[in-house]
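There is one chain below, alone, in structure tokens, taken in the form predicted on its own.
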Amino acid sequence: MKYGTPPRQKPTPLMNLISALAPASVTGADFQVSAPGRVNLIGEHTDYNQGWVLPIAIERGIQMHVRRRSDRLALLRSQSQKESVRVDLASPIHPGLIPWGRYAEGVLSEYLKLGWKIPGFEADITADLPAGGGLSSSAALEIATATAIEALCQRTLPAVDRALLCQRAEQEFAGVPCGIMDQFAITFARTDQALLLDCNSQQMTHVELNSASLAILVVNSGVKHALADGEYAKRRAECAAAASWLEVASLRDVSSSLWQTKGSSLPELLQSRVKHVVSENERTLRFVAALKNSDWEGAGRLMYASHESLAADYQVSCPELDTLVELARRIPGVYGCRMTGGGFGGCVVALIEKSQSEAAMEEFEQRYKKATSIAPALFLTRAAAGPEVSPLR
């Protein structure tokens, strides 16, 4: 049995993405855009609230074959699917009826608003990240249109702005009130670094994670997550109250004292989402020392301990999530493991110990069908480089 990073020639589309349509107009073929997804490794809900976060882009994402066209139609499609996205850019845009449009629809519309002038295109979008799954294919769909809007029109945005711009199209096109963490994490991803990311004053740190004896292990639980289906936002609405009750602007600014002294006032259920993310911002802090010393079992029991404040109280995990973190825990050579991303679904990520992650993955993928008869998704991975652009082989 084989495991690990599919080659990049052979990705397999990206969500319900996109018909092949008539190549009427093409100019010709012009370059390759390919964007990673990411993996949070701890720090999760805590992005909207002002706090740390520690992604890395990982080894899977999309790839997006552009080609210049000489009308001002953008065309995105894929030869797999039946579904198409169609936008006029000579006129404003308003989001389509085709979900995972929107993300790029979003982007297309916010480089139009800064006035610039889009050349018409069509690209061809293919994907080896998992629908759902938690790893940011809707970032990684964002990050690659704009990095191909800057190609096509020759010239750029700064970074920031370019991954604010991204997360503003999620939030307005999307109805997704997202924070920051995953376009950032995609934007400044370095090779075999994560980026400890301050929410609050966007100041990025890298973090080594290139030890010979660590392998990271992403496996997909099977059930599909939908940020935009009202749980996501009602968690950051619950937040915004808390904060408001406790008279903070944001849920990084409570102290240990402030919630000593005013924690128990707040409803049962507020507390129990202040409870997870100040301790959720203490653990990601301690994660980053724990890796900067090798303490691999320290860092192992962060992550457990991530998992069970997401579980209990954020209440975001689900039944099947919670079975690979318990199996986790009975596997050898697996250090830590949680839940990643938004939850009610998708993906968790593991630190294991590298010479055993064959005997590892053989055993997660035995275990987990036998306790849920779901065949999970797993792969290896490193901490992965940002959004590149380069000639069509």
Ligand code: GLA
Contents of the next structure:
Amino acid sequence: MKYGTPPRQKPTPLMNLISALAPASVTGADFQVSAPGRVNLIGEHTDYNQGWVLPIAIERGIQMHVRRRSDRLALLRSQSQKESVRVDLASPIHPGLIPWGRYAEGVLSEYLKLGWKIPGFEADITADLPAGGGLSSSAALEIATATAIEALCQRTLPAVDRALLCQRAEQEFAGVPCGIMDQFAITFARTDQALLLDCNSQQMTHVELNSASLAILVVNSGVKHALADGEYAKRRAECAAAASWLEVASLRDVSSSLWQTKGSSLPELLQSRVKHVVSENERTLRFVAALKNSDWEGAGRLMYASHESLAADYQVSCPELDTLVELARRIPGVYGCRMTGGGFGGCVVALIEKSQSEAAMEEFEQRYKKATSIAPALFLTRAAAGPEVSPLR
Ligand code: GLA
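Switching from the form predicted on its own: structure of the form predicted in complex with alpha-D-galactopyranose (GLA)?
Entire complex below, previous chain first.
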């Protein structure tokens, strides 16, 4: 997208919703930016192992109303957190004290490091994505910030470079050694299409997801996940250790013959981690084939298998996510269900028969509440488009 002549886009329903909620302080904004969250259909904890992932962007996200300033200060206000972040754009930037602010500070810092002169601006941030819900509110904020910076500077980075810049920002400023999935999922999202991303070659294939009979349901367990608390980094380190033991560049390169000859020499814990990654890569490619054949039941079975592998071998699930998946198996119209994102809380994603979606949502709500006393937030979504900029004057 070129920002020299800002596109005159029709606001999406998401924008309308958030605009309606936007507080009075945003009046006088020059433009608005929106960036969606994402949900990963399958291919979990494979991105940093150079494997395959299949995310979609969702119809919920983050929106910024941006107003230029005549000085070199960036003021970012979060409407939900009731906090502001103040950044001096004329000096090197360091991670601040407000956790969500670090994602934006990291992105600003990376553009400054590239030599960009970012003018001062104010941004009011609204979101209809739960923070810590595993729907990539962090990557949405990074991409929204990057998109706003490019609109302010009236120049753009190549999209892959922008996504990688945002990943670096998250790694360096938020301390999460994340892979490339979230930033690519949001940047390259297309309506009614999932993104098959080969995280090794960065080759992308969009996969049609536009069936009249299929719906995608996201159910939030209500348990907040935190990737910075060390478990995510631990899994990454275990995979790196297993790859070096097996003398491959990454777990992507573990062939079945290598696994048969050398697998059993690995310590047991690492064997389980490799088993998950290798099988999840296979499942992701089989899932794409199932979607192409409209084989929803086959796709659903792969989702359940993915969840089992993440829970038993990769150990990134939690009792509430397991409960949701177990409930799903007994709800009519659900083809498959699995935890999505980093894990340890957050959401599950389910493929369901569209004609039964309302009844299925009610069942999820009632049964989960009965089992855990937590009222789950849940919503249906289509695969949505990526970030957008709309001028406001
Ligand atoms: C988080 C990370 C991603 C990916 C997923 C797990 O969302 O940000 O890079 O590793 O966890 O698939």
